[in-house]
Every structure is written in C-alpha cells, then in structure tokens.
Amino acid sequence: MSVAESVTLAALEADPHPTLHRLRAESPVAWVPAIDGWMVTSRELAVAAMRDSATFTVDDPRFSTARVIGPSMLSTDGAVHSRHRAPFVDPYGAARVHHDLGAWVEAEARRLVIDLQPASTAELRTTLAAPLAVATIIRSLGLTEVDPERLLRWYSVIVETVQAIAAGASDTRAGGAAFTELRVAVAETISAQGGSLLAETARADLSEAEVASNAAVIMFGAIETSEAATASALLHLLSHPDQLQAVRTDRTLLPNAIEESFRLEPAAASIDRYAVRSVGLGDVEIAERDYLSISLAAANRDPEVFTEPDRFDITRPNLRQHTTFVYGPHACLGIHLARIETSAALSAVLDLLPDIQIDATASAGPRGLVFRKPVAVQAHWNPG
C-alpha cells in the first residue's frame, strides 16, 4: 500500500506532520482517496497553485464554507472576489490595524493577564487567546451590541459545520441557522448607522447579505485562527526554555519567535482549491474539477527550503518564508491584527509573569483537521 492510500482523517487531526513528511517524499502531489482528492505537500508547487486562481479555484459548488455562509471573498475568485474583497482591504491594512486597534489590543491583553496574575495558574488559550480574539473582533467589526457569549455559540456552529463538511458530512442546517442569527445582527449593526466597519462596507458595493458572510469569514480568522495562532506561539515558546530565555533577553527577537511559530503549525492546516481545467501540477496530470488540498501544514516544514523542519528555532534565517497566510489573491486579509494580537498577548505575558513556566503534564498540542489549536496550554508562575 502506498503512503497515500494508507493516509487517514484521524491521523491528519491528531498529528498530520510524520504523515505529510512521507507523502511528500512519495510524491509532492499525491492522490489521497481519504480525501477523495489531491493532496499538496510541496511548498514550490503549493505557492504556484495559491498564486494560479484561473487555474484552481475556490469558486465551487463543493467548498466547505460557502455551503454554511453563502458567497464571500472566501469563496470567489476574479471579479466577484475583488467586489467582496475591496471594502475590507483598508480597514485591515497595517495602518489603519495599528491606528485603529494596535494600542487597544495592547492594554486589552495587559488586562487579561493582570486578571490572571493571582490565580498563580491558567490555561492560556481559553483565559488569554480566546477571550482577546473574540474581544478584538467585535470592536473590530463594530459588533459591540453583540454578547460576546452568544456570538461564540454562532460562530461555534458554523466552524463545526464547516469542519464536519471537510470531513464529509453533508446535512448544513445546524450552521445556517447560526448564520441565519448572525446576519441579524449585522443587520441592526448596519441600520445603528454608527462608524462601524459593518456601516462603512455596507454602503459599498455589497449587499446587507454579502456583508455578513464576510463578516462571518473574517470571523473564521479573527476568533478561531487568531486564538490558535496566540495559543500555539505561547505554547512553542514556554516549552523551549533556551528560546524563551533568549526572548526575555532580547525583545527584538519576539517577532521571530512569533513568526516561527506560525510557521510551524499554521491554525489553518490547510485550504480547498478545485481544478478549472485539466492542468500538470508537479508530475501528475490534474484533471478538470479535481478537488485540491493545499497542505499549508506541510508546506512549512518542507525541508527543501526549512532545514531541521520539525524544529522550533527563533534564529531561522527564512522563517518568513511560511505559507500561514496564503498566496496570491486569497492571501489572508487579518494577518496584521493576527500579528498584533499574538504579539500584544505574549507581551503581556513576558511582562507581568517574568516566572512563568510551562506545565508539560497538563499541557496538549493541537488537534483539527483543518484548523488547529492547541487542546490545553497549562502555565503556571508566582503571584508575587
């Protein structure tokens, strides 16, 4: 049996990276019948397919996330996707991200950790990642009258939706009605006629409808990828005492180990392409409508271009070479307020718990199939 006929979900969810290192040396673009589709492992022809929208698409009628939310910029390519995509593209440029939001998420962070300081104890991602990025996103899109309670359950629903269609499920009702709850209150955001972001697309060339599904897009990558992003970082960084030492010695290197991080275990593990027309990718014949499975998981730790993949190391001259954020036209619009908030969120850690230490008993790395966080990260430090 090849290693690509013997490849399955649930290695992919537990620990993808020992079996995407085999499928790559076998061949960096595989048949994968668990997937029922190809599967990308190099990052040279990963970028090249990213970069090609007239050639794979997300614009099909079998993409995960356009069954729960309708279209979005997440689901569209040429004309229509630039339509989608235009309004969003200010307001989360690095600019107005840092202008707008960058000393907010600062002091927001600051006061998530200074909650935790007595405790002398904490799961990070849920008492620090998470509450920062669903916190960061309603101020972002101007949800404010939402309760941030009732917009997790939302969102919630329609990434598991989302994730059970990857897996190959079928039945949407469960995500559309929390879509459904969701688009009202965009609706009532719209209508306040404040200085939301919501108000501001709204009177571009979208619909209310088209709003909100890509409000709900954003969200996908303002809750669920920023708090696996912020979580991962936390955990790769107190897990390596030498590294997190050298951090605490040199600030400047904070960016690095933020960086390295996402690229050594990207939130989203991967993302849905489908084939135009019938096209060579690498040394295969890909054939019109073919589903694609860009792994940008494996990509990362390509050792054609990442020596020592596996390894979490600060000091690498070519972290920025990670594909996290995609290529090409679907390249992540958050990645600015992604950077911010995971490096607001460690800072505050550094900060006001210089004796904080990992609890590698109680602590779990990530599991998804296609986004990934980390399951528990335990810490723990004196509370002065």
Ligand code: HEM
Contents of the next structure:
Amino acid sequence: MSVAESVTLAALEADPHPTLHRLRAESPVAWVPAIDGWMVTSRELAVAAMRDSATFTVDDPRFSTARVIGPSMLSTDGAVHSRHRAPFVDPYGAARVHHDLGAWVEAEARRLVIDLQPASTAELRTTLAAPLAVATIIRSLGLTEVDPERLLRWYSVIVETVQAIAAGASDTRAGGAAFTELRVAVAETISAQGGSLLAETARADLSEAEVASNAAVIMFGAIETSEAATASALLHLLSHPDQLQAVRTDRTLLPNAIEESFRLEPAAASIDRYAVRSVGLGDVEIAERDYLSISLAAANRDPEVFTEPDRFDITRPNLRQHTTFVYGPHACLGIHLARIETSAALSAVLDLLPDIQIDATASAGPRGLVFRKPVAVQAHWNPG
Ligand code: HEM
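Output block for the form predicted in complex with protoporphyrin IX containing FE (HEM), input the form predicted alone:
So here's everything in the complex, that chain up top.
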C-alpha cells in the first residue's frame, strides 16, 4: 500500500507531522482516498497553488461556509472577492490595528494575567488565549453591545452547521438562525452613533447583508485561530527553557519565537481549493473540479526549505517563510492583529509571572484535522 493510501483522518487529527513527512517524500502532490482529494505537501507547490486563484478557486458549492452565511471574501474569487475584501484592508492593515487596538490588547492581556496571578496555576488556553481572542474581535468590530457569551453561542452554532453540511447534512436552519441574530447585531452596530469599523465598511460598496457575512467570516477567522496560535506559542516557549531564557534576556527575540511557533503548528493546518480546469501540478495531472487540500502544516516543515524542520528554533534564519497566513489573494486579513494578540499575551506572562513553569504532564499539544489547538497549557508560578 502506498503512503497516500494508508493516510487516515485519525492520524491527521492527532499528530499529522510524521504522516505528512512520509507523504511529501512519496509525492508532494498525492491523491489521498481518506479525504477524497489531492494533498499538497511541499512548500513550493503549496505556495504556487495558493497564488493561482484563477485555477484553484474557493468558489465552489462544496465549500460549506457560504451556504450558511452567504457569499463573503472567504468564498469568492476575482472581482467579487476584491469587492468584499477591499473595505476591510485598511482597517486591518498594520498601521490601523497598531494605532486603534495595540494598547487596548496589551492592557486586556495584562488584566487577564493579573486576574490569574493569585491562583498560582492555570490552564492558559482557556483562561488567557481564548478570552483575549474573543474580547479582541468584539472590540475590533465594534460589537461592544454584544455579550461575549451570546457571540460565542452564535459562533459555535454556525461552526457546527458548517461542519454538518460538509459531512453531508442539508439542514442549515440552526446556523441560519444564529447568523440572522448576528446580522441584527451588525445592523445595530452600523446604525449606532460613534463610528465603528462595520459602519465604515457599510459605506463602501457592500450591502448590510454582505457586511454581516464578512463580519461572520472575520469572527470565524479570528477566534479559534488566535486562541490556538497564542496557546501554541505559550506551550512552545515554556517547554524550551533555554529559548525561554534567551527571550527573557533579550526581549527583541520574542517576535521570532512567535513566528517559529506559527511555523511549527499553524492554527489552520490546511486550506481547501477546487480546480476550475484540468492542470498539471508537480508531477501529477489534476482534473477539472478536483478537490485539493493544501497542507500548511506540511509546507511549514518542508525539509527543502527548513533544516531540521521539526525543531523549535527561534534563531532559525528563515522562520518567517512559513505559510501559516497563506499567500495570494486569500492571505489572512488578520495577520497583524493575530501577531499583536500573541505578542501581548506572551509579554504579559513574561512580565507578570517571572518564574512561570510548564506542568508537562498536565499539558498536551495541538489536536484537530483542520483547526488545531493545544489540548491544555497547564502552568504554575509563585503568586508573589
Ligand atoms: C494566528 C491566527 C490566525 C491564523 C493562523 C489565521 C489563518 C488564516 C488562513 C490560513 C486564512 C486563509 C483561508 C483560505 O485561504 O482558505 C485566513 C484568512 C482569513 N483570516 Fe485569518 N488567521 C488568523 C487570525 C485572524 C484574525 C485575528 C482575523 C481577524 C481579522 C482573521 C481574519 C481572516 C479573514 C477575514 C480571512 C479571509 C481572507 C480572504 O479570504 O480574503 N484571521 N486566515
């Protein structure tokens, strides 16, 4: 049996990296029966496919998100994609997010860590990374009138419906109802006084419904991924005491530590594309309508690009060449905000919990087929 034929969803969900290394060595583009599609595992071909949205599109009825929340920047290509994305580019650009949100995110991260301090132990994904991700996206969209618990409920119902449709279900009512509630909250935010990011985008070439679809995509894009990325960065750094010490001594190394963690465990392990025509990729011929899973997890550990790719090494010269935020027209809109969040969380931990140590036996690394996040990041410290 070939490696591609032996790939199982269970292996990809638990620890995909050994499987992905074997798959890449056999063929960097391989038909994998377990996903009923092609898996792309070399960095070079992954980047080529992501950049070529005219050939490998997201705009396909099998892409289940659009069936629950309507068309958005995530599910369209070409001119329609540009129209959906354009109003959000400046608000989520580096200058605006640093100016509008940088100090607020830092203060929120410190507030969360100060709350944790007296207990002398915590699981940091659920008590720091997750609440920071939710509070930040509410703040950034200006949905400040919405209770975070309500927002999370809409979010999880929409995610469940999207996943159920992907697995063959046809009933979109629960997700549709949650999306309608979100749409109402978006409409209220747009018409409220004071000027919010959503009101700004509604003045552009997008209807209110389209603004709501894109707001939902921004929530999808921001919550699980930022939680996972921050939790993984904490886990990686706290599990490598020598590199932790190097960052403590020279704080300018922190951005490298964060990017190296993004490389090793991308929060979205893969992205989906559909071939619009038959086309060669690497040594194989992809047929029109074929499904491709572009593995960011595999591209980020391609030994052709990264020496000793499985090692966490914050001095790696090319660690920024990871594909975690994707190349091409669908490159992550929230890349600057994601970096601010992870950096704020790690800085708050380093500043306020100077003797923090990981509880290795109670901690566990990432799991998940597409969205992967650490199971637990358990740590303890002296409450001071
Ligand atoms: C470390 C955290 C994050 C990771 C790993 C991540 C990853 C990704 C990936 C892989 C994509 C590409 C999806 C595709 O091509 O099919 C993407 C797109 C996107 N991300 Fe992020 N993301 C993160 C944080 C955020 C945040 C904080 C936001 C909030 C603004 C956000 C908003 C989006 C949006 C709106 C898209 C769709 C862009 C488009 O299709 O044009 N992401 N992200």
